[in-house]
Structure formats: structure tokens, C-alpha cells
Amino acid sequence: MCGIVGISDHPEASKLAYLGLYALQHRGEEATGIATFDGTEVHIIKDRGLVVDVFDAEAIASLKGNIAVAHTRYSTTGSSNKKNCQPFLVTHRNRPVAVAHNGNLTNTEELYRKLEDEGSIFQTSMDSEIIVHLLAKTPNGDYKQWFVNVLAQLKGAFSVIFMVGDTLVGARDPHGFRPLVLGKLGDGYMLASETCALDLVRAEFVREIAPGEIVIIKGSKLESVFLPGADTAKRAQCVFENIYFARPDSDIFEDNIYLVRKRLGAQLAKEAPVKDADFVMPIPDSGVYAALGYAQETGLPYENGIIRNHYVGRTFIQPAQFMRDFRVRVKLNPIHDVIKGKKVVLIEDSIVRGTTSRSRVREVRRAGAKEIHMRISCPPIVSPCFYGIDFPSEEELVAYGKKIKEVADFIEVDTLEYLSLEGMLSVMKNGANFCHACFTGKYPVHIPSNKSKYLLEGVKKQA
């Protein structure tokens, strides 16, 4: 749950840039950062805040040089502070090496500790300044063996890419968890976390990252290696990226985001029919896509009975509660007169700690609904994310232990229905390569197992 973006062989890259993490900025808040090299000098602007408050005109215009690597972050590992902003840049034998990454390594403390007694110093608590501290001691003559030695030590979720110097480097871990894409941009090529990115500033899309894959650009010539075992290695990726948080007008895991929910939507009425409904109803915008499948299978009319203050950002990715808390109450607001004395289906994308839905509900309620039967676009979520979405401990998982209609009581609705992890990924392309962890409790990567100590920051904690 990053954005990451990186562009090369371009005289307006740090512009592009920008504009890739305008369109990524649904896949993190807390701040943002654009590093360009103009073949001399790195530029770096980084700060917490929003793509637009972070930078402007002024900003743009000072980022010069003609390679950028940009990032947008939401943290997973590593506190929410400045000095975690990343790019994460340094400097090693006179070479500016600047990294963006999205995902989190599993290995972090083994990584943390081989490094602290080899004498390395670390600056902040993100996982990812531990790439660069591999990097500056892994043997470096050829840019190919170099990238494969470093990132062949790292286990978990990565998706990453570096600038180093004039060269531009982007890799996916060998499960693929996190999403990757390759884009045309005139002569030269475009690195972003979802086709979005590229869309908006017209890039051609070539092909998505293969999982394990390395590629090198210098200019406007490419290159590309695998990491070994790449080829074997169990696909992983990250089916909560379909289910909630790519954007929907993004092609990744070579299927189309907005046509995957419908899907899942058409897939949860066929297994949780409601009956005696008057309409579907989405929580949007998450829930929209999957509203219209349901709609669409069932037959009922779709109506958008709540409405979005698009002014407000995501509640699921704001870190602290108290400030979820606040958007849930702003950012909604149902309509009266279409739900009063209505029987409603109401449509989401996924439960997690489960306030934010009882609060919607809360408020369906006090418009007037007579009945509200919840349907959820995927099985209840039982287990914590250690691979970069931010799920919370087991404990403040609203579904962990509990039977579907404790959660229903809780979240204060009439009837409440999931779809089955089977009939999930029936709807996915290759459902195989899904990581489901989060429903199942069956981690593709082995978690430590001291597992609520294996982020960065924990293990500083303990130094």
C-alpha cells in the first residue's frame, strides 16, 4: 500500500511524475516525495501531506533532469513521520541511489540485525532503507548481478524502483504480491503501480512486471533478469488489490479492476440473495462496482442512497482511529427520501475492524431504513496482512473469532452475507495466484514468529 512511480529518458520528468502520483494517490495520504537526477545533481522534495500540498508549480519547475523516481506513502512498517518520507535517498562512492518502495519484507529483522553488526546506522524505521544499506555492500561492477545479490536476500512483498544515477531500476518480488507496469513514454519508459498512472499521462502500456523480474533502463535502451527461482516460485498476489484497493479504472494482474468487482458483486448474488429487497445499495465508493454486479444478477434496482464528499480522503488507510472515526461521520450522507421505510441491500467491499460500517449503517438506520441486509464482496477477514495492507492484530479484526451473525450484531444489521472464498476467486483470472492469507490464515511467505515484532521499528525498539 504504496504508490510508486519512476520515469526515464524524459525532459519533463519530474512533471510526469507528478501527475503519476496524482493518479496514485489513492494508495496512500501520509505524504509524498519526487527525486530527480539531471545528470549531475539529485533534487529531492519530500514531505508529509497530499501530492497537491506537497508540490507545486515552483517545486515542479526546481526537480530538473531528465530521470525521476517518485513515491506516495501510506506506512505499514515505520511510524508516520517525516524521516520516513521516502524517496529514501544516499549517496555511495560519489552515485545518488534513491529508492521507492511498495510492499513489506518478512526478514526485516534478520536483515536489521546482519546489518547493525556489520556497522551499518539506520536514519528511519522504514523496511526499506534496509535495500539501501544492502546495496552499498553488495559488490557492484555489473548493475545486473548487483540488483540480483541484493534483492535475492530479501523475502516478503516488494514491489521497488530505484534511480541510480542515470539509471532507472524496477523490480517485483518472485510471488508478485504487489502490482508493477512498464509503459512507453516517447523515447524513454515509465515504471508506476497500477496502468492508471500511465493512462493520465498517456503512456503506452507495454506489459505488466513480471513477478521475480529485474529491468534495467538507461535512456532509452531496456534490459531485464530474473531473480533465481523466480520461475518456480508460488504466485502471491495480493487479491485485496482487486477487491479494494487498486483503482478502478486500472488494469493489473492482467484483469481489469472495475470488471473483476462487478464480477465479485454478480458472484455474492448468486450465493447471498436477498429475497424481499426494494433496491441495491452501495457504500461508495468501494462498494459501487459490486453493487452493480448484484443489481445486474438479482434483478433489483440500484440506487445511490448515500452520498460521497469527494473532499474527504479514504477512512481504511488514515492510521489513527480517531481520525477514521471523523471522516467516517464527514465524508457520507445518506438520502432520506430514497431510503425511508426501504427495505435495503447494502453492498461493501469488506469488513475490517467493522466501526466505520456500524457507523454507516448507524446512519442508513436513521434515515428511515426499514430493513438493511449487508452483503460483503469477500470472505471475512480473520487473519493480519504482513505484506504491506495494513490489517490490523487479529483482536481488532471484527470477524476473527466470531460467527457471522456476532459480527451482524455488531455492525447493527437486519442480516449480513460474505462471499465464499471459493466463489471469490472463481472470479479472479488464474485464482490460483492469489494471495488470501488475510481470509485463510495460510501465508505464502513464512511470518516470523515473533510476528508483531518483525517491523522495522519494532526491532529498533528492542536494539
Given for the second form:
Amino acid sequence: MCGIVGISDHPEASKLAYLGLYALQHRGEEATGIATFDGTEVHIIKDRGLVVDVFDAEAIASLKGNIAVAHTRYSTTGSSNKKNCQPFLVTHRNRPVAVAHNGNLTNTEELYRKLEDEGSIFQTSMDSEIIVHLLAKTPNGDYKQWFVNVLAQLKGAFSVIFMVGDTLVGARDPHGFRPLVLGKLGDGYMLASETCALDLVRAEFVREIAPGEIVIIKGSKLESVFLPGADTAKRAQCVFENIYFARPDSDIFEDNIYLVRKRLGAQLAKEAPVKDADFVMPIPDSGVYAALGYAQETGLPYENGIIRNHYVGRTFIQPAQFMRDFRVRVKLNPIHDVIKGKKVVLIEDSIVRGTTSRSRVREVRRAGAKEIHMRISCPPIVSPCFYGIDFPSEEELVAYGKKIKEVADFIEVDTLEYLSLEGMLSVMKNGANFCHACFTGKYPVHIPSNKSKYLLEGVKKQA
Ligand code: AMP
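Next block: the form predicted together with adenosine monophosphate (AMP), after the form predicted alone:
Zooming out: every chain and molecule, the one shown earlier first.
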């Protein structure tokens, strides 16, 4: 995953970029960075940690200039060391070039080998560095042609923002895997992964960057150009953005995420009702919106039977297993007086490894639940993602190769049911436009046959 922000033509570019990142913190808690350009000098601060920890007022003030590009990182490729923080910055022909990237490329190995054969030397293991090398190697007179030539070489998922001197460039791959939105901010523009970032700084939503579109923004002038195949490529918007990843107050993929999740819950209620349940209860926060939809559809009462400690980050973002377990324990607390003796419909957005769900279920059981009927607002996740969601290998996915009853036994619930694929897609706006490879193994963009080796990390280990 990752969150990206770009600001053009604004005297407080770094502050606005910082606020944009703050709104997109849920897209990655591992590292963050902002680069700006003041017409003469480029400024950059990036480090591991949360947005509030990496930047203070002094740091933001030192990032001078009217243009900014910013990034918050959740590592899916590349190790989590400091060198891999973005934006990735180089100087090319006396011009600073900074790039912030969200998504995973699928032809990384091929491009990496080609560039190395041609003499490129790599400092990091990030897809973004490959893009910068391609930029440097491609003839670059007219910006439109330059970016078309570079980005046409990439395969897989990319929503990307560049700062090239005083020009801001934003682009989305032709399949449109990851979101990218455009806002108007005074005389200039703002680009961001999600509209919640625009809302925070009161930028006016203009539109989504279209799949395969490249926008080139200089000051208050915006030009648009399309990659070859943009009109014919099959749309493959990531359905997991809608299910879990994006913020519910964002509008992406032409829909509002809060409403999408409520519709998922309502559809789940139609497909998987529970007879004589006492109430519907979410695992917070991820299950809240689907649980609301489920309760409204069935007429069952809705209870917040588990309370979340809001000062703990997302559990799965912690890399070490011992930290994950610890955080699971401190994050959520069930209310005994609400749950004791009750037949509960427990709603969660998805199950990945199953370990978090199992420990939640154990706590609800410990709080005295008589029966726990778990309902999941998406189908079983059975295939890894190669386009930017950090799903583990098949073996680690609890539903892979298992019957639903076996997953239910693992999670320790009385019954377990998932939303169907058809049901899930039926409540999306233009369901045919979504990638659902994690549920079906049908990958819309070719994955190299030796799947694990395509990652740059793998390439480096072999070298
Ligand atoms: P678990 O029961 O351990 O599979 O955890 C399930 C919860 O973690 C659900 O709310 C998932 O949506 C959430 N989650 C989302 N993305 C991931 C991920 N990449 N890896 C693990 N868990 C994730």
C-alpha cells in the first residue's frame, strides 16, 4: 500500500503535503517523507515512523517552495530500512526529480536486469528507483512524450506522483488498480491517494485521475495525456480498497467507501442470516460499517460490544510477530455486561491469516458469549496480491486450501459464512471494473511464473 500526495503552486506546499499525509496515515505507518523545490534548491525530509513523529513545525518550515511531493509508506516490496523511504530523489540534468509511488510493478525483475545491463547502479530495492532510472534514460524534451514513453514500460499497479523541478506529474496505470484523485487548491492543484486528504485542507475535489492518464501540472496549468492502451485495458480497481483499505470518508472508484461497506453488510445479511440472534456486533473498526448494513437489513439490534483503544496502530503493520500479538491484546476490549449469555453475530471485513480474528473470538468467548456466528463482508482470501496489498503467501492465508468449516474451527466460532463473489461485486459501482484476484486467483496483469522471484528483494538475494 502507501499514500501519496502532490501539491502545486501553493506558498504553503509543505504544510499542505504534511496535512495530506496525516489524512492518509492509514495507508502506511512505516515511513514517510516530503520533498519540495523552491526554484533553486530542493529540500527533503524522510524517515521511518509516523507522520507526526517524523515532522515537527521546524521541519515543515525548512521544506521551502511552492511545490511538494509526499509519501507515507507501507512496505510491500523492499525491506523496511531507511534507504527505502520515499519520495525517492535524484538530480537529473540539474533538475531535481522526486517520485512517490503506490502499487507494485509486475515487471520489476525484467526492468531491473535490463537497466543493470545498461550500466544503472541501484541504491535501494524500491520500484520507484526503477522508474527514476527509466526517466533518466528516456529522451526528455516534451514532458508529455517523455512520461508516456517512461510509464508505458511499466507493468502492474502504479499510482505515482513526480516532482520534476517546478512541474508536478501524476499518473495511474491503465488498469487503474490504485486510486488517485485531483483537487483544486487556490491557484494550484493537489493530487492525493484518497479524497479524505483533499477534505482536510479544503481542496475542492475535481475528479479522479483516469486509468492510464498522466496529468502534467505547471503552476496553475494542467495538461492531460493518455498511455497507449488506456482506452482498451481492462479496468482492475482493487476491490480490497473498498473492503478494508481506504478510509470510509473517502470517495474513490466513483463511490463512497462508507456506503460501499454498508451495502456489503446488507448483502451479507441477505446471503448469510443468523436465526434468533440477539444482536449484531462488529470487530472495530474494520467491521463497523458492514455490521451497520447487516443490522439495518435484518432489523437486529446493533451493539458496540468491543471497545477500541484509539491510541494503538493497526496490528498487522508491525513487522515482528511478537509485537503483533502484543498489539492485538492491547487494542480491543470486549464489554462483558453486553456480551454475556448472548447469541452474537460478529462482523469482520475480511480474514487474512486468521490469527487476529481467532484471538478476538477468544476474547468475545471469554466475555461470556453463548454463541458466536461470524460473518465476513468479502469472500475467502485465497491468493496473494501482486499489485500492492500486503497479503502473505498462499500457505499463510488461512482460507487457502481449506473448507469454510475448517476455517471456522480454526477461528473457533460456532458458524462462519463469507459474502459471495457475485454478491460482493453486485454492490460495487460497476463491479466488472474491479480486480478480485485475491479471491479468485485470476490475475488481470500477468504475474511472472516464478511468483516469489519477481520481487526485487528476491532478485537482490540471488545476485
Ligand atoms: P486476521 O484474522 O489475522 O486475518 O486479521 C484480519 C484483519 O486484518 C481484518 O480486519 C483484515 O482486513 C485486516 N487486514 C487487512 N489487510 C491485512 C493484511 N495485509 N495482512 C493482514 N491483515 C490484514
